[in-house]
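A single chain comes next, written as structure tokens; it is the form predicted on its own.
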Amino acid sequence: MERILIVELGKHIGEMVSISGWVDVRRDQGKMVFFDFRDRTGLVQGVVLSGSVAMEIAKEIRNEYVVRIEGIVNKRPEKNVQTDRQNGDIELEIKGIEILNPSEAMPFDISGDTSGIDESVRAEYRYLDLRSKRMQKNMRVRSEFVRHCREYLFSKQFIEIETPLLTESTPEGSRDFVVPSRLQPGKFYALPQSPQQYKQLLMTAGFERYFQVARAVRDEDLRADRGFEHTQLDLEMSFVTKEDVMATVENMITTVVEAMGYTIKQKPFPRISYKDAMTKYGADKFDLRTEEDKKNGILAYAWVVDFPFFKKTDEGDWTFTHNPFSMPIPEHFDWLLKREHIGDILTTQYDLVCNGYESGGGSIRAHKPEILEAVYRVMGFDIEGLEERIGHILKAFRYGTPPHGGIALGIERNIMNLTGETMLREVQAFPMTRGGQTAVMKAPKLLTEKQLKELGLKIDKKWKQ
């Protein structure tokens, strides 16, 4: 017999059906065994009559178990309808259950809220803690803003590219985490903190415009909305100025979030200078909510502008507030040619905040070499310098680069801003603990002898545990 979704029952009132997926609940009340069954798609409760050859396997059945179950959809009398939940107006009258696979009892108890139980028992069965109503709904919410965004993009004539995850060392920026090359001993790769360089390669190249979910990897400090891996919705778009990027993503991010039931605060969202922002919030991420605002679930979107492009250093050094490839305004272009007036010079960077966190970042890119040179000059790079970080990059600006901006969504951070949650681990399936462990598989580990000599490493002592 063919399956049937839980969430299709209700189509076949007085027909034998067979439904697949996990015992929610099981109630023993002696002649008569019931149960909640979920699937993918929902809940229904079935019930295994006093006399039926099912009660024998039934009494044997426990919470989590996976079956097959048979049985005719009734109608429950309407005293016995329950209109606040789904199938209330149906019962599974059990003919045959199988058990698919029985489940040993359950570390810890799924059928509420999980995020008070202790993070690494969490972790380690994080395939159970996936169970649980709230995070099954997260995971849901997740794969559908992306669904909806990707929809949006392609339908505005974008075409989604991958770029590698095994690329270059940067000092810039956080750390990197590296990768021992196998076949050149004692040379390394680097896992990408972001597309930057590579989705302003693909403008060179003439696709004008591109998107990706790229995998992003960093190696700072964790906290409640950080994590060393993340992904974004990353975007570049070629011939366009800071309006045309900021239009664009204002109106996908309002055409998704309004498709899947959310209500945003203002639109056109507002926008605060950098300067304003600090002056009034004292942060460039604020949140504009009410309470009332935030009782119900409103999402208070902002961009945030006029970013200074430079800030020193604790050595006294200058370095980029956001990243070096952006272009400066165009009252301050000179300036930056000429290195003057350095600790004034805004730059054409664009963040998204909404409710508090910052959504999203991006900015006008440089797209002419003498553009990029000038930034890590003022950084302190000489020729060499210049050379061995960006020659790649200033070569292909040699090359018809065209005008070009993007920005990066963190998806993490709007998840977090659909569902409420206030931890990034509570929107990614299988996210690291605080102190850096994965869920599930014990990594980091030591390698074997043979696989670092195989690498050309060697451990110092004082590292071996």
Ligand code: ASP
Given for the second form:
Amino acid sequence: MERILIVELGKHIGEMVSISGWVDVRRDQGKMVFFDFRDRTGLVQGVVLSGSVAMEIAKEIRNEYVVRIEGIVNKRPEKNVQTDRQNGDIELEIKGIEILNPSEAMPFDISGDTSGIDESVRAEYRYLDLRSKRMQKNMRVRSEFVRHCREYLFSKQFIEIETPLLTESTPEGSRDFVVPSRLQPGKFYALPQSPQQYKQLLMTAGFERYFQVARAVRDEDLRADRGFEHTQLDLEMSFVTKEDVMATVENMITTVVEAMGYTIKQKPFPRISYKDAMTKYGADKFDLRTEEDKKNGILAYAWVVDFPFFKKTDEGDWTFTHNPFSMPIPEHFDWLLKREHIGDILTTQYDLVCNGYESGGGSIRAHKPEILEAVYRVMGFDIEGLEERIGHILKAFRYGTPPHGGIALGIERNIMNLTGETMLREVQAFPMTRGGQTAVMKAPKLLTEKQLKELGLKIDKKWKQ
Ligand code: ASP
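Could the form predicted together with the ligand be given as well, to go with the form predicted on its own?
Now the complete complex, all chains and molecules, led by this one.
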């Protein structure tokens, strides 16, 4: 018999059907055994009546067994109808049960919210944690958000292009994760902190509108809203102004979250300068929601603009605040080229803030070699330094690179806002623990002597335990 999804059962009243899924709950009442079965579409109650041939096997089954059930979809008598539950008006009268795979007892309770369970236990059994209702919902909201964004961008003639994972370090302001090369022992690739340079090169390549759901890897201190790995909805557009990119993103976000049933506090999104935000909120990310808004799951977006381009390092040198590939605002263009009033130069950077998080950031880029060169000169690079660091992109800019700009939205931070979660790892399928341990698998780990030899690596004996 063909499998029917649990959500469809209501259409099959009086019929013999087959469902497949997990045993969510089992209640043995002696003469009768009740079950809740679960598949990806929801829950239904089933009952094995006394005298049924399925009784023997029903007694054997435990929670989280994977089963195939055959039974008749019955309407429940009026007094047993549970209007607050999915399929609360029907019940499956079980005629046959096949155990597709048994299950050991769960290492922790997955029937409720698992956020209070020890982090390392959840990580070890993440595939079970993900069965819980909240985690299923978070993953589905994430998928929906990305799907809607993709659809929006395709409808605006963007094309999706993947950029390399093994690459050269890009200066996003964090430490790189590096990968040793076997073919060139002693040399290393870096995992991308973002596709920044490649997406700009795609503008040189004439694609005009690019996006990617890109993995970004940064070796930074782990915090509630930060992990080693995150995903960005990364996009770039040619022949645009700051207003064009901001309007595209604002329209996309509005279309996407409203299609998903959310309410936005203020449209168009309010704008505030970095300076005013610091005076008013003491930070460049802030929460514009009232207590009432918070209860109702309202999304309060705002743009922050006019950030300083440069700041001083602890050593007293200049470095960029957000993105070295940005263009200054037009009024400060000359200052940059002449290297005057460095601390006062404002960048075209725009950050999207939502409910207290920075949910995205981007800028109009330098698209001429002399502009990017001027930025790196301010930061103390000489000719050789420039060549070594950004020679490839300066070269590309000499071959007709159009004016362009873009943004990257942090998928996790956006999903945290949509789901009300406060931890990044609650919206990632297989996140690391706070100590940087991978979920389920045991990385980081030692390499074998053979691997080390192949890679030309020697581990200091103080690290070998
Ligand atoms: N590459 C930047 C980042 O990852 C975002 C952008 O400017 O597009 O922060």
